[in-house]
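The data below hold one chain only, encoded as structure tokens and taken in the form predicted on its own.
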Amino acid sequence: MDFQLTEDQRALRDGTRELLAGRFGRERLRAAVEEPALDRALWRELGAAGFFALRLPEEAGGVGLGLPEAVLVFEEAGRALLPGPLVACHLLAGVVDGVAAGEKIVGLCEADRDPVLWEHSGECDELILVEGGVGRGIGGPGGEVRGEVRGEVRGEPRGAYGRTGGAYRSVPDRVVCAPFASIDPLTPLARVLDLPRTAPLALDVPRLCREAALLTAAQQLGSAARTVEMAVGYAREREQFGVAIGSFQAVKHLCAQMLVRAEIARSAVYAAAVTERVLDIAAAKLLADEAAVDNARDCLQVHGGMGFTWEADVHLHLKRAWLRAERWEVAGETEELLAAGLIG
């Protein structure tokens, strides 16, 4: 599947890449490894650029664009390994005052996960808990699952399964947390020990969860594409036996397979952004997770022993890919949902 971006979409993608390269380049990335605190100045700059208000209506101070454009922006964020609760702030820009402009940071947790994990908990001004979104109840009676899939119309499932769920607002200093070891040095995590449902919010939780999964998939796609570039670049420069290692068939095949994974994931993510269908988003998340993790592993293999060292960025992509793969539609429940769709 070949998606041709419009001129405006290409400009948006290129502008985002240029902004992130200028404000969050490799030096800033490496510095963030040592000091993972979020850069509030960068956050406000992202807000001023419309990163969080991208899909808010223009009359509400937003940019008025759609989900396909958001996917392009989040792909660039994934490519740059930009840390922080980006998905939460984008999805809740119209819910929590100050988030759209980058003046406030909001966290978003899935309350029916175990454990309930909260990223950058020490820097969030608010926390939103959601429960009962898409992907829950897969283990329930088979008839319910098949019914949900059959009832889906352009990503709007009908019936009890699709419209259940709740969202609750909490003040961070009233949430009891405990430190939780994070595999990604740029994403500090805390485990939420209680679920303070302080104030209910009227949100379409299933839709919010689907969009969170799709934007996370877009970040995985950006990471997968970036590791292809890193592997190919290293294979062209690194020499063994007097020739570039990229001239060896085994390395060529490895890089080619990485490109295939990334492009398959790109087609799935872009298609899901257009259709917004439940199963399309599930498939996109599954393929993007696989592409990000497997490409980072293969990129590390191309780098050889260098890839295992702390100064090589490839390990940062692998660790972030592992982390994202456990957020918003993990592999097991996504596979069950897709299987139910095939049966139905």
Second form
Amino acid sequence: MDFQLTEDQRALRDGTRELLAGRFGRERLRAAVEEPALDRALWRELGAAGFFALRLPEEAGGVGLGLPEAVLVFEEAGRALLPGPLVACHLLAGVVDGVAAGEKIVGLCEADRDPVLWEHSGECDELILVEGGVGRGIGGPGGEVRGEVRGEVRGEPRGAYGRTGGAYRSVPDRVVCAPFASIDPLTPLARVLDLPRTAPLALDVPRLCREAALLTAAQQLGSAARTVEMAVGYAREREQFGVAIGSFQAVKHLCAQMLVRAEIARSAVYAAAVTERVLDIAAAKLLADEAAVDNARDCLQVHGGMGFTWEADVHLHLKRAWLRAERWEVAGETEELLAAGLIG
Amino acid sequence: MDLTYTPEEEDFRARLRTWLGEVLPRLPEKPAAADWPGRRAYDTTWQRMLYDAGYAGLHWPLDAGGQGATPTQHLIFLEETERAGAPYVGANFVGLLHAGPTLAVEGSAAQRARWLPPILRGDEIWCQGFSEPDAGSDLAALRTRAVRDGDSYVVSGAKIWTSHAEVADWCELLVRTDPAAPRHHGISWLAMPMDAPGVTVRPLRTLAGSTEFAEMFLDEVRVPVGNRVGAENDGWRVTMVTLSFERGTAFVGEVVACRRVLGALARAARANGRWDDAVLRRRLGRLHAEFAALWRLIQWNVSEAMAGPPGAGRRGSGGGVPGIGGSVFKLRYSHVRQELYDTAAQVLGAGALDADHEWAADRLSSLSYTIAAGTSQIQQNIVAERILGLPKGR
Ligand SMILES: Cc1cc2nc3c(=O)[nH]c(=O)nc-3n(C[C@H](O)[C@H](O)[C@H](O)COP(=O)(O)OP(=O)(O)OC[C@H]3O[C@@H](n4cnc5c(N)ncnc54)[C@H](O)[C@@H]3O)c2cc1C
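Could you give the coordinates for the form predicted together with its partner chain, as opposed to the form predicted on its own above?
What follows is the entire complex, opening with the chain shown before.
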């Protein structure tokens, strides 16, 4: 057992951080807030850097790495608040042509949600809808939990589509949408009313959903770690009563709890990437969602009035954290799954 | 990132499991909580069994009489002993988990030869005389005086909250040897025999009704100068070593125990119908995530300690001192442990009012976890100042 990053993993993380700092720094981030169209050139660079093809086998033009490496890369994307359907493109790189190289952008929607939301609807070259993924596959790899947990967990699927599990692809202009004002200025959303299910895709949907949850958790972790740094940085500089506010215990204790949340989430996310167990992924998503949301809140508090402004980046972290928490495995579902996992 | 155990480690686990299966049925009956001599006998009997089988001081260095096991083997040991329902360290806590490790790092060869083997054999019990009535969180404010008189220190003062003092043979005692020096510079670390004339122990009753800890009055107690560990007036540095063992590693085994309790809670809730309460069920699910993550954090900290540079938190084959990452763990663990037993009370309903129920008793004792070994407020200061680098405050 050596639960630390290897040299190669560290290099991958550092390289990704550098790439994103160079190509998606603060200025670019704020420009994207005003104009959220995805940067296609950057998308191709991410493709060239192997961001999407990371786990495809080398014979297929991929990098041949595993889930732990993908988690490290997505953690960096979360730190940088990089927008776009990154999870979708990563998971569908071997399925839809042109996605691996960053030439095409593909979106993913979960049918078992109400409303069914589609990120960056204006920019996807294709849309894939999955249904029946939540709470399923529980008898799958490491399947500790048996039985029809989903029935107990969520009742009947509530989405716009029937009960059969599966994945369907569609061209965007055939999808019927209603406008939806996204709370996250960096993630435009559309509400999907109808999507033709004419082109079924042979995908392991439960697995895809689990990996989507884990990669989303990794982004939450990155965001949670970043907001600790932001809070600590501000607390060192901002002065009140003639001293740095970071010398006040009330502020210190907020920051300490932020670190604790991030480190707990990190342990859970990294472990889930290694084991790929259903319950480990559920725990990782639960704790990472909590860490990202609560850390952004506390970071906002440490920033005082400044934290409430559009100018500070804190709200961008909080809004994205809220959005990610509503995607893939969400709190009630993960808690039920983990509870069921206690009964041997 | 690798969470698998090597074949050697799995082999170690299998042998340990077999041994536990053989010896645990031979263990004497567990004594009542109030029966201190009985508890001492029980805990030391178990320690002796470990010693005879070659499992005592598993991760202590070889030259300290330990087995020189890797931290990973130590984790396996804790997992397996907990899983098998083996006794907790109990009265051996201080000796095995922080006085002994401190002696192994800071003691002279003679001191190690004198004190370490009896700890490992279960012959001698240690207690910790750090806190005083006016020096708890502010430990450096301690006032107990030690005045040199020939080959002895003459010690006078008072200690408080001394766990296991009633049955201890030795005390890791902090004394002020230079009252004129700045607070942190006049302190020394002594091994005091508890049967020395002038030592009075007065048990204190805890909120759980038991006598877990005591007050200790020291009236001109003579302690040989040779019992000082580290240089005179350099005791604060030695104390930091003791505290990092106490906070860093001492609670690790309990996480496995909590996971076992959590499973039992879920089954009990299923049996009594409270499982149908979705709020309670989800709370159990959340705790499942918490304890799983705490165990992963332990694995992370242990791996980091193995990989770290010598001196900076390296434990290697067991000798070095754990880093301050233990504060991050303790903050979350102490909180989640309390939540666990609050949830147990929800599962039990009015049954949780039965003070004799195991979970009710554990609920009471869990209240100490955010206080003992440094309060949560103090741990947060440590994390903020020493890990996050925020400015020191008051
Ligand atoms: C079950 C149990 C067993 C123990 N066993 C031992 C033992 O064997 N040997 C031993 O030496 N000691 C032992 N202790 C003592 C323990 O270490 C102290 O209780 C602890 O360090 C707190 O000190 P105190 O009780 O004096 O509280 P105080 O220091 O008076 O603290 C009271 C409150 O003030 C807060 N506070 C104090 N200073 C600060 C600050 N700077 N910033 C913010 N908040 C602050 C604390 O967090 C706490 O909430 C034990 C305690 C318990 C509960």
